[in-house]
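Below you'll find only one chain, the form predicted alone, shown as structure tokens.
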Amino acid sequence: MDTPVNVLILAAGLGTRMRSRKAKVLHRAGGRTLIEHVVATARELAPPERIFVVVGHQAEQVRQAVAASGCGFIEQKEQKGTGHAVLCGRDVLEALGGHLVIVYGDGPLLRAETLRRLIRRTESIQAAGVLLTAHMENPTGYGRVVRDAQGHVGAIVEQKAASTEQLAIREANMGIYCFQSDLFWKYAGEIRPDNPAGEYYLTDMVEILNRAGHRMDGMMIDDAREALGINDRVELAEVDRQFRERKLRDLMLAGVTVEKPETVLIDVEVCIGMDTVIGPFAQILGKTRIGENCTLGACSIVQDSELDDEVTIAPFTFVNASRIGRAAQIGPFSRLRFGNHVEQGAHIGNFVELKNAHLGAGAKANHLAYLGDTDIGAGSNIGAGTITCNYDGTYKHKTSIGEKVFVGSNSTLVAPIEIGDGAYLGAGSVITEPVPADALALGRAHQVIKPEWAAKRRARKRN
């Protein structure tokens, strides 16, 4: 498309039918807020400096949700209809020229390709504007598209104002437009709140432009669901389902095995390499990146993490904001909270919890351990029941364990502390002082045995 495209996203409303204190466009589907989906689609059509979001209710939160995209914002302090929302951006948009594409922030299923077709149609027939329409078996609540004898769009008639004959029309207005900017702004000032609601309706532009001798047309899409906005939690859940079905289908066609896909939850921004196998009831969330030939076991949850090739995540394992190296094995029943880096070939076993921990290549913590704020060298072995005591009640402290260290079961390492390369810590030790390389450290009380003590105690109880 040679003509510049400007995208205006209407996102100022609260959405009362959502029954929520949160603005409608901030609700999530497919792992993103609704407004993030729409902005991402707009980015496929125009650079960020030509994308604008109209904000109103909870404007600051909406800005924060899409601030990273680089788009601009237009404030609609009072919500006086769709036409009013567009007019609030006149000072910014009129000078940009090109095409003006208008979409809604609560319509996340709309595809960029559909909007490209809308723009191309506007260009090919040299219309003042083209609106998106769809044939609906039950268009109740939607404006009806009234066409003239030549098939051009003559008017949009809202349901409340429609005659019996017009109510029988099944072609409905989806509320999505592409206008030639110069013509739109030339006549936009003629929108008037001459209706029972006292609002400025964008649909009035169809009659305004026709009256001025400029052609308006409609482009019908095959499936109305693509363009529908979300109004309540039931529709939100349906859209979430559609996003996830799309994602699963795309992944499976790209070579990912998904066992019982109807049970698996994968967010839209997730990337997974081919020959990876996803078990039943797994959840892969956020911006997770998974390499090739990995295995994610049943009921595992991986969020905002990076997994290299050939990683195994065993069932019932939680991994969050962590990096996992090639051929590492995690789980089952492991918990990696955040900030972890597990290097190539390392093993994290059942009921091991990591937080802000680094495990070098080939290191192992196979059973029942808590390793927080810890650096563990390559080839070290952490015994069952080991705890790094990283918190003194006020501050967090670091534990540094060198390479090829053996930490015996039920060891307690009181941070801050350093364990040198090749050191050996005896089982059941409480270690409070640094341990030199290759040393043996024992930090437990001397064992005392009192012969016959238990028998004498039982005898006293009988007496």
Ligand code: UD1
Given for the second form:
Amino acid sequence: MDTPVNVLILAAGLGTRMRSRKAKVLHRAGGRTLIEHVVATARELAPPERIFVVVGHQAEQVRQAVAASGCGFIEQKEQKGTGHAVLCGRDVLEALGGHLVIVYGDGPLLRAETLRRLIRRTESIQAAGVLLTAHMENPTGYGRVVRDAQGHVGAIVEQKAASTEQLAIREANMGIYCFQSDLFWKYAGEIRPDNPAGEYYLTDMVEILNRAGHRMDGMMIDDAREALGINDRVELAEVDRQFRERKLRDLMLAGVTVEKPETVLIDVEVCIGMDTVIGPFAQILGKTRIGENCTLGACSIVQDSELDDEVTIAPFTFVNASRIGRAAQIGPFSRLRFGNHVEQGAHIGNFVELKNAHLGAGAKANHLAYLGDTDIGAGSNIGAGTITCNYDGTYKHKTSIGEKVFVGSNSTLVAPIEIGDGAYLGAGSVITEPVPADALALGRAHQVIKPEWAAKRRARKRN
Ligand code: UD1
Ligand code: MG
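Return the structure block for the form predicted in complex with this ligand; the form predicted alone was the one displayed.
Let us now look at the entire complex, which starts with that chain.
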């Protein structure tokens, strides 16, 4: 493919049938917005300066959703049809030459490989353009592909304008095209809104180019589902399901074990290493990266996090925006809210909450603790029930615990506070003053013993 490829993504429509205040392409499937999927596919074919999104409804939000890709935008203020949407981009696109690939922002399942085939086909048969078609049992609502005796595509007839005979055609236009840019723009001005809907139909280009003596062709795909556009939330759920299935299949074929895959939810951008085992009902979301030989227990949720190799996430554990070092063990029933870094071999046990916490290598917090805005050195042990009091009602403060510190159970550390290396904190202490290295700190009422007190009380009650 030496000819440069330009990709135009039509995404100006609202999508009334979604029954939403949000533009259709901003809805999510497989863990990202529909428009992000389509732009990512376009990026496999063209550099960002050759990708343009036609925006209209909620133009600003749609721009924001994909701005990071570096693609360009074309504004279509009034939605006067697919042909009009393309014509809005004339100024930028005509000058770029090459091939013009047109896709929809609401068709996120389309693969780059299919578009590559479409482009190759346009080149190999020297057509003015090739459109993607599919055989559909029920093509209601789609433009029908009318072929001539030689099998060339003569016209696309929209549902509303089709004769009874044409309505019986099962080959449908998927709305995805590759045109030779120079020919397209030479004739694009001939599109007229002379149809019952009063719209500029992009599909008219087929007849226009044919009339001018240029050949148009259709390329049928085996599985129409790949090119399906989303119209309502039932279809959104269906497309979401397909993304998840594709992802699970890819992961399993790449060496990841997934138990009860029909219950597991993995977003499309997630990466997982070989021999990792994912338990039932796990959810792995966002931009999570998981190493090799890890275990994710049943019902665990890992989002936007990085797990090194051999990490264990036990069941019912939530890990968000955190980094977990090699062979660390988390859970069951732990919650890592965000900004945590748990280093190699560290253990986080049940009912432990971390927020913005750093645990050095081999550190342990095995039961019932809140560790917020906290730095814990390597090899330290945090006893059951330890609470870092990081919030004074107005500001957040930091707790700093050195290496090999022993924090006794039910300790309360009032931040800002520093505990030196090797120190011991007695169980039940409220620690408000810094503790030097290797010291023992006790911050609790001294125990009082009253011999025979209970026996005497019982005796009193009997009388
Ligand atoms: C279009 C095709 C039809 C094809 C079908 C496949 C035309 C005239 N018809 O019909 O042959 O079978 O797609 O799905 O092209 N859009 C804009 N601006 C507009 C109008 C639409 O950006 O002014 C965008 C929409 O957001 C949507 C896409 O273009 O993503 C398709 O528009 P839609 O109105 O759904 O076209 P169909 O009537 O389905
Ligand atoms: Mg449509």
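Take the two forms, find the largest set of C-alpha atoms that superpose within 1.5 Å, and that set is the rigid core. Numbering follows the first chain given and starts at 1. Note that the coordinates shown come from a computational prediction; the quantities given were computed from them, not determined experimentally.
Relative to the superposed rigid core, residue 450 undergoes a CA displacement of at least 2 Å between these two forms.
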